[in-house]
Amino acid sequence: MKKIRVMSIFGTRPEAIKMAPLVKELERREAIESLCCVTAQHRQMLDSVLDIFRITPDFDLNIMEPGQTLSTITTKCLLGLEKVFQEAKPHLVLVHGDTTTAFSAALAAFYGQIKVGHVEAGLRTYDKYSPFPEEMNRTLVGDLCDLHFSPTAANRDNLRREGITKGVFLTGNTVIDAMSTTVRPNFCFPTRILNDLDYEGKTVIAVTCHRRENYGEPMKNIMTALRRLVETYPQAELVYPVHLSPVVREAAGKYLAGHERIHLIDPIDVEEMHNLMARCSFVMTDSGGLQEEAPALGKPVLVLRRETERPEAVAAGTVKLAGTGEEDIFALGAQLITDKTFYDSMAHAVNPYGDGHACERIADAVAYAFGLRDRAPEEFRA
């Protein structure tokens, strides 16, 4: 084989952030013909990442519709990708993480007897409904894959416990590669309020909260705790780019609106989010990716979930699992605001997720797996 035809498939903003630097790395390789297909599971939020990284997809399924369900996403992906694979005839399909796009693309490739590589393989909570549907998506993708690119040794060990030992590569996380492009000290925010915040004089807290499993009582508890923090500590200022989900926007409006130091803004692109994290005091989130990104910037993270599939940062000390109870969230947030020793212990912890060379390792691993390279890439070591 003289050239490997590799198709990278993604559909949401988090996937795009982590796959974009890999797409650019694959484009640089002479032995690889790089193709990109987006499902546009999230249209607007996806497009902003494509613009930032200057990626023009070769195929765009454009599946997003109002009120879409997991079933409609899966069905549209399967049918659309069947046609894409017939036309493009890739040798390898790369999917990322735990989205419904990733699962559907892996399944469609399996149906087409096309090899599948899983970027960010081996993350587990071992609770199939938390996070939902992500835990089963990534587990099923793992069963369908031929190549597994694990960010950390713990992720690789999860795969080994499941009997997956062949085609596993320890690479680090591609999001660290992405941040070398997005974070800049002279960055000017398109969202005006983000330029006006007093990052030096105030305790600026960056917040995201959107997980399906947090809908209802957990989200009420989270947002009530956030408001209490701002009302209790005059130095606290909260910035929350509110997800487009109607459920999330309704809750944010109900529990957080109307306070001068709580800024509810529309979703921001990856450059703005990364630079906000670089300048804020700490992060409170139920997101997966931010648990990896913020530690790379020296920012403590409180995870607004009952468990995390990213235990490495918890072990390192840069992330604390706050749960979804109002009192626990408030107590940990208050400690970060008032206790400098506690804050410094988290801010100065070692980031276990990457060294900025994950994409190189993955591209080398692909070449090795297809016989175009004599040896496997060196493993990432935290």
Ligand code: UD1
Second form
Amino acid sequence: MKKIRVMSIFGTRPEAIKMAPLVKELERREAIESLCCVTAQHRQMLDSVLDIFRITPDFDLNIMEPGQTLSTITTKCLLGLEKVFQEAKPHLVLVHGDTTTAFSAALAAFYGQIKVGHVEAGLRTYDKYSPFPEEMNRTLVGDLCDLHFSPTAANRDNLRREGITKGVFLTGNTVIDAMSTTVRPNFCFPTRILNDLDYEGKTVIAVTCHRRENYGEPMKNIMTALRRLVETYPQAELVYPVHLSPVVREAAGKYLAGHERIHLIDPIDVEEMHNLMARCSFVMTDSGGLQEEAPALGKPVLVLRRETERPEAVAAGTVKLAGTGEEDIFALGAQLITDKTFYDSMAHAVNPYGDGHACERIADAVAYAFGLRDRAPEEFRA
Ligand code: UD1
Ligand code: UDP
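So the form predicted alone is up there; where is the form predicted in complex with the named molecule?
Below, the chain from earlier opens the complete complex, with every other chain and molecule after it.
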């Protein structure tokens, strides 16, 4: 039997976390020859995920450079992938989400007249510059793709409104599949401070903040509000694994360093991150992935952005948009720390993003699209 050669391409930490369970699922399928290519838009943060999920890429473009620009990422990906496609000749390329790796890989595949599938398709804010450049990246990927794997019905409906109706599958988000292997009640953290924290007696707040559109004034406001929360409430204990971006590290050092209850640590591996979220009191973040993971763990989330392309958990009541103003962030954080009724109203586990079977549906949809299966997979229902 002739196999379909499917190449999964990713480059950053969140893409790797969400593509890892799919790579594993594709490897299990007899009808599929699974190839994995990393651009290494991220190096250390990518390798940490590859280690945890035991994935050895077939191709590694190794493009990362300190302080890289969007143009250098794009051009290095395009040139590198052209060669990879010539050598590997995939029938289908899979990209994920909204990074510049995803956009460049979809474009490179289009130039090579290779079919492209988009995992996590149809998320939108309809604000070109927020998130930047992700909103444009994912919109352009949508135009370039042949297959679209939408996590939620709202994501699929966004595509419909844009006239994209063919090759769309409602699958759930693969991040929920990934979490089934990482979260464990008896988990022992390799990072010592995470074992030493008093999760029962203190209000442990897990923080991440890295988005490009938050660079500058918004990041200053966010970090000033975080520091004020810790200074105002002695029970508050903040854990912030700081992204390796030099811009983020400089801001965190400037506004948050030097307080005994603010723990600025290096990025932690994904098992540690998921288990930290499972044990903390609540999450404050501008990350996309954390907005999906924390609700599944029953943890309230304050989103440190002006908008979100993930409105499902806001509607379910577990996520609130705090914005990027110091006062609003401080006020909502303070309410979660001091008002138990308010906290309890947000702290219930919901799973609007997936049921842990997204990867099976995506692999089935690929088989269906290539005529190896006679029906489309059942749709994900929240
Ligand atoms: C990228 C994505 C963003 C995603 C984020 C996840 C784009 C344009 N942005 O943003 O959508 O939310 O990843 O984290 O695709 N660095 C290291 N080691 C690493 C990773 C990064 O040193 O392992 C440093 C490098 O100096 C690098 C810088 O961080 O130049 C920024 O990385 P980059 O991928 O350009 O941007 P992110 O902000 O990480
Ligand atoms: N994450 C991690 N270690 C960290 C911080 C985050 O493993 O120190 C995980 C997190 O659980 C989520 C993903 O990285 O799965 C989110 O990545 P990031 O916030 O960098 O990107 P975004 O989701 O905003 O694109």
